[in-house]
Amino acid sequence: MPKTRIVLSFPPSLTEVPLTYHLVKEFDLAINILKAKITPGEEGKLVIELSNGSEANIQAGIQYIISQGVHVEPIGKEIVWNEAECIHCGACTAVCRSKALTIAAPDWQLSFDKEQCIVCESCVKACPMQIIQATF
């Protein structure tokens, strides 16, 4: 199933327009909101994952929101973890809302699932070894 992660930047005039509703109803897309900061009357940012449709539907949905005045860009950052230097303390797992970073028995070794990561960068700040970085 095709899916894509994008960042939407809304101008103040569009923060109260139900654009995601139209993506669901008109383009049959599933929307997973990964991160949002939208305040009425101010610029808004939304990080979403679009899926549940064909690649053509996803592209048509993206073109629709662009035509409405929303700036769309692919997620350009990724989290890089230096596994060789990791002490597996788990500090990053406590702040990882998406559960991309996990640590569990029996080996208590940290694991990182890039597909689950929403690049919120909370782990970068939490890592006492400073071996987790956000890259462009």
The other form holds:
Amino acid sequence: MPKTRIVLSFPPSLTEVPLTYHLVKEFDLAINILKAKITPGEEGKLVIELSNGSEANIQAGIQYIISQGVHVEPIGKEIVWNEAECIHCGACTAVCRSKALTIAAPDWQLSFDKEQCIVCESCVKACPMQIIQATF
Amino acid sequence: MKSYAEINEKIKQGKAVVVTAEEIIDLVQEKGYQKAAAEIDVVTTATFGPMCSSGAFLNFGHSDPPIRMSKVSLNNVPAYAGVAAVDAYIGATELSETQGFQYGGAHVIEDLISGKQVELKALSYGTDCYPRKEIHTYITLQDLNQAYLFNPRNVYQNYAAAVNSSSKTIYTYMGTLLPNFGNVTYSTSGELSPLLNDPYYRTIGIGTRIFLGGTVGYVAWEGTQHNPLQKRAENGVPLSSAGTLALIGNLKEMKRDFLRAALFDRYGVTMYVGVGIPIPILDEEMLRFTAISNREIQTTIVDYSVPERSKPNYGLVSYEQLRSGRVTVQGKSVPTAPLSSLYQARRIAAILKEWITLGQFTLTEPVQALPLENKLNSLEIHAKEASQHA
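In place of the form predicted alone, the structure of the form predicted together with the partner chain is requested.
What follows is the whole complex; the chain from before opens it.
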């Protein structure tokens, strides 16, 4: 099942258009909102993951958003964990709400599941060793 | 009953039976207390957590002409120089004057043990015997005469778990605490932790030989804020932060693997310190102490959103519950996260076990026991008492 993560930036005039409703109804896509900053009358930012459709549906959905005047970019960043420098304390797991970073029995070594990561970057600052970075 | 001398004799002959404080738990289940106490000679304990109250004494040697250093910085991190001419103390949490939170005393110590050159700047007022007023040079750890870690407070015997009841994220030495009871952080190695395995300091005392930062170190004194009168459970284990240790060891022999600079976001710099302490199984009582498991060790959940000395608490939780990944606080299921590294603590306990098994590390009887009746004072703000006026 294809999945695409994109960053939407839309002008103040579009913050009140129900874009996600159309993506669901007309393109049959599942939309997972990863990050959102929307204030009426100001430029809005939305990071979403599109899934549950064919690649063609996803692309058609993206074209629809663009046609509405929204700027679309692929998610630019990814989280890079320098495992060799890690002391496996677990401090980063305290802020990882998506459960991409976990530490548990039996070995109590940190584990990073990129698939779960929503690139919120909370771990970057929470890592006491400063060995987690967000890179383009 | 076994004496220190008998246990050391077995160690020297390569016959000592040594297990870690985790391994002992299953062994006791299998053999029972009496048999296990007879068979096992030493239990190794360990911890690897953030310990702010750490630092190192350094002696730089004399320049020509010599200087009585009164202001010292290392990579622009101030070191305390209010001791003799070329002695200084670099504290782990001291911040860089140029890089702020990004670099501190702990980073200087880590750079030194990594073999890196460190920039030394010192000023002086100049004296007849020490005429130089300024020095600027680069040093490495091997250039120093003495470099020893002297940590005023390490190895806390238990520590409260932290939570945040407010509506804002807070940034603390217990990590980033999410609003509305969003997470719980905790910071001990539980059943593997040194002072949780010797709750009344029967074998861990002044002079005890230990693993410190990858080499041999010693317990120098009770740690600052040593609080043996903390409320204890029936099994003797304190229910919140209690005893502490002051530790000393040769920085020149330490390894970066077991001594790491750290930054807690919007709080500051600290240092992760690796400590391993052997506990001799002198009798069945010591075995019972070391056989304690996470289920039998509890700590208090404290609300860090209240910026006062006495913070509200939400009752007790066991380390078994904390290690399970979720605990219930005020009726809400909250995810937990550790701050001290159990993975590293296990490595240290295993290394210490190997040193003893191979006959390279013998045990020491404390020169003096740690106090059991030490009241913890607070700092009160008041005017000077009349009787003190000149």
